[in-house]
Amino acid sequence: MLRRAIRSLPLYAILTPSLILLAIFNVAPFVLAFAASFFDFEIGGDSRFVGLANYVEYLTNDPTLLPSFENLLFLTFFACLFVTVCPLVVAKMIFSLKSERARYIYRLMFLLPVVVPGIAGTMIWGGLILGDSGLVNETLRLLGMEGRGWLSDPQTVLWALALIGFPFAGGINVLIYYAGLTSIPDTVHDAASMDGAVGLRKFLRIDVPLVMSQVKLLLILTIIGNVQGFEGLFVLTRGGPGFKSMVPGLWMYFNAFSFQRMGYASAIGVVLFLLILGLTVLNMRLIRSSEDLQAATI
């Protein structure tokens, strides 16, 4: 054993580096946050150790807490129900073209929109498709309709914001899906094309079963990116109007730059992480991947 732990050395010489950078840029910030959220302080002040109250002003007083989680759920879901869908199925329709070069140049096509900065085509959508002038309300003009504030109603600004990227079909979940779908073995194709299964059939009895991996994937990137990420709210609507678009990772943002509460916004990024570290153990054991549904049927 100790001839082996030599022999390994130069392996652990090659991943220290790695794993340094990783302690101190992913790690240590992490650590730095959790102390942070038992004090009440801001930047360049004085801290005054405060316990569990951070935490327990949020979750019992804080009054964004229940709108922004609901808020939360309902962009998540439907960004979740997108990336299931509309990508695998895009994946699916190149798979099935017969020309090699057509594949090539629908993927590179589907890959293009990857180059525009995402906070730029959420401004995009913002201005240019859901402002008072944009393309939806002109198109309403023009077929007799009153257009209206899609990002300043209470009553649409939730489904405006879960229907930016529309037709969620763009860069590179379409080619993790395509990756897996490549990845099926030919025999199995033969096999359901001699049992009968052929069209719609074969997609939801072959196709999907063997893309469970990447749908895991995906699913678990979708949830830790709509959890974290409040960059488009930011820019769009800073949560209102009211607390209607209100997010946990916004007010977070607000409490630590707004309202220099950095102990109480550590709080809060505390909890987002352990939301995150939940939801991601939850998916991992009731989502099975393709390689746990292969070794059920052996």
Given for the second form:
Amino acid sequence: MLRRAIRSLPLYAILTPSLILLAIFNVAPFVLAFAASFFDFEIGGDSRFVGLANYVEYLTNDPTLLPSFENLLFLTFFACLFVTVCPLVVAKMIFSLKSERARYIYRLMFLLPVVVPGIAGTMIWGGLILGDSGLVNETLRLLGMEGRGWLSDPQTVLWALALIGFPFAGGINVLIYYAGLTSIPDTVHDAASMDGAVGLRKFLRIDVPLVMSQVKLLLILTIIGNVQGFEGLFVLTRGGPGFKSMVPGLWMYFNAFSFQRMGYASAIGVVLFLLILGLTVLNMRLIRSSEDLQAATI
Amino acid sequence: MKLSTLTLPVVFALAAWALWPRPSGGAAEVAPSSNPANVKYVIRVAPGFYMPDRRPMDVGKPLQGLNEVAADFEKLYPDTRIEFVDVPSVREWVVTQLAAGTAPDIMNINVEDVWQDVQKGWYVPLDSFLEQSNPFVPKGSPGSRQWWDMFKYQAISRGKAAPDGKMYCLTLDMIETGIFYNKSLFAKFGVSPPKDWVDFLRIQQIFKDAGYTPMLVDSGAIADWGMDLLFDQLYDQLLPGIDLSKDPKREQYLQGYLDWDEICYLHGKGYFTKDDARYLETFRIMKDWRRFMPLNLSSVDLTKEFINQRGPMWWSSSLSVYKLARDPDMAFPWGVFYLPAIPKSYSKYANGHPMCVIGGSATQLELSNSAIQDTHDVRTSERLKRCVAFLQFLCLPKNTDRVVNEWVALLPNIKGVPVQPELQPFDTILKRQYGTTKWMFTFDLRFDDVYQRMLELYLNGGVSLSEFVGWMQRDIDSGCSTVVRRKHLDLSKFDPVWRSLAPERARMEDLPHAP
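Would you generate the structure of this protein in the form predicted in complex with the partner chain, following the form predicted on its own above?
To see the whole picture, the full complex is given below, headed by that same chain.
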């Protein structure tokens, strides 16, 4: 036992710096934020212990709570829908090409937009596409219809935000699905063909179940990204008009750095952490990966 | 190695060489005059608009004025080096830097933001320095008796004193807003700058009917400038009955300005609530104006829309003069007018008095807690002396001229420094009466945020007027309780004044029924 431990020492030595950095930059802030959520304090100002008051205020008395979670649900639902369907269809189409060179070129083409910073893409959508004189409004005017303030109109703002990124075939997601499709053994395809499964039926019955690991991964990443991320909303609408496009993460940011309510913001952060944790566990439990499916059939 | 494998790197290298930025021909290099070995104090200055070596709005030559002033200053103070830093102008950044004690020594921040945090000891009051002579000024010139005397716009400059009575900022220049208008389009449609608000709306309707966006403005400007102008139009006449604080130091300049404690007290008496007819009227007027504004109120490039002639009028600040005067796509003559008064025929609470000043101090230089980091004591800090000396040196007319007039955007606030001809209309506007209050600078940022987003929702038809005012009522309640708690305010001090002004209020119509 001791000899084994001694033999492992170099490995622990290699791991230690990473663990220390992880503890300093990931674990400690989380613990501090959790502790801060029980205090009322502003940066540079007074601080006082308030117990669960921040949580009580957020969960019972914050006017943004319900609308922001409704908006988050709406945006996350569509993001999950798009991330599940669109890149998979594109990956399948590329995978079905006969020429290896054509597959390579298409993969490259779908990957290239990744080099554009996400926030730049968002701003292009906000100004050039959804703006007053943007592509959408000018097209409508060409057809004799009235333009709209897509990002200012309370009735359209959420739909406009949900549809940003159309046609949702972002490079990395396509590649992840493509990798999943290439890992399906040829024997499975051959057996399916012999059983008469072709076209859409083969796609739905064979390909989709066997890329469920990728679906699961992308769903988890999308949910986490949507719950935590708010930079696009910050740039385009700042959660407005009113709270029509507010999400909890953005409200947390405003409370922390604009309103200087660090304790309150920490409480929102803890609530979001619990939400992400719950959703991830749910996802792991409910969605069966290809490995689970294979294990179940053995 | 094959030729083809070499080709790509060579092409990239050549392209990089071709695209590499060259030093601008017009920019004079200013060599540091101080010997690094002798430098004892490095003063960090975040100058905002005048950041040296930067092209304002990506137009024209890089600025050099401050570099030259700093070089001259360093010759006088060989133990000091001035270092200019470009910092984000967002409050989030400033607050974290000040809390950590790492903010620049001299910073340009809106002083109303400073007021929010003065109780934390983050800023150094300037009163004692401003009340003494400026040592760089020759005897007999403005500033030789009191530094204060050097400033041209006295009312606005002195009006920047914080509600705690102290002055934390030095106003180097002025900014003002105005309606930029397309003279060609005005001539084409046979209209001229409006006489009053009714005429203003009529002109906008003409342009709307012709398919233009008549008034290019965003929600931020409406919430900030628009609110304060309309508020002044409807409440100015009430001041004899509701101006509760007559601060001897500020009153002579601000002429009845309502501070946050007065706003809180009045709110407690029913003002700025659903029972306040003028408050409702303010937002009704705003909503009526909304139909002439862009569809998207917060994400439209208004400069582009104006230059591309999609909108004949653009509400912007004097900063835009620089861009418009130099934009290569500018294809029409333009002018500037100010928003016209609201006549009684349009609103029963207006009396047609001219719209007030909405702009004011532009570059507002404050000394942060970093300026006293050597001794942490204002009385003994040598570093602070250097910082103050640099500000005093900057205020010399020839230095302010070199800095402020290097680009045509802001109006110098130092006597003897000329205003550039393109900015004359704004100089005229600045002579108007000061506003009744500045709502966006009254309470904390939470108030501003909720107010701004709910106003945008209201203007876009997302909530009714009564729902919106309900939101505002709760927002002001929350803003008041925060400011009272943070500043330890005692509003009961206004009770005697409130009672003494009752006869004045008795002569006024449609006031909230105050207890």
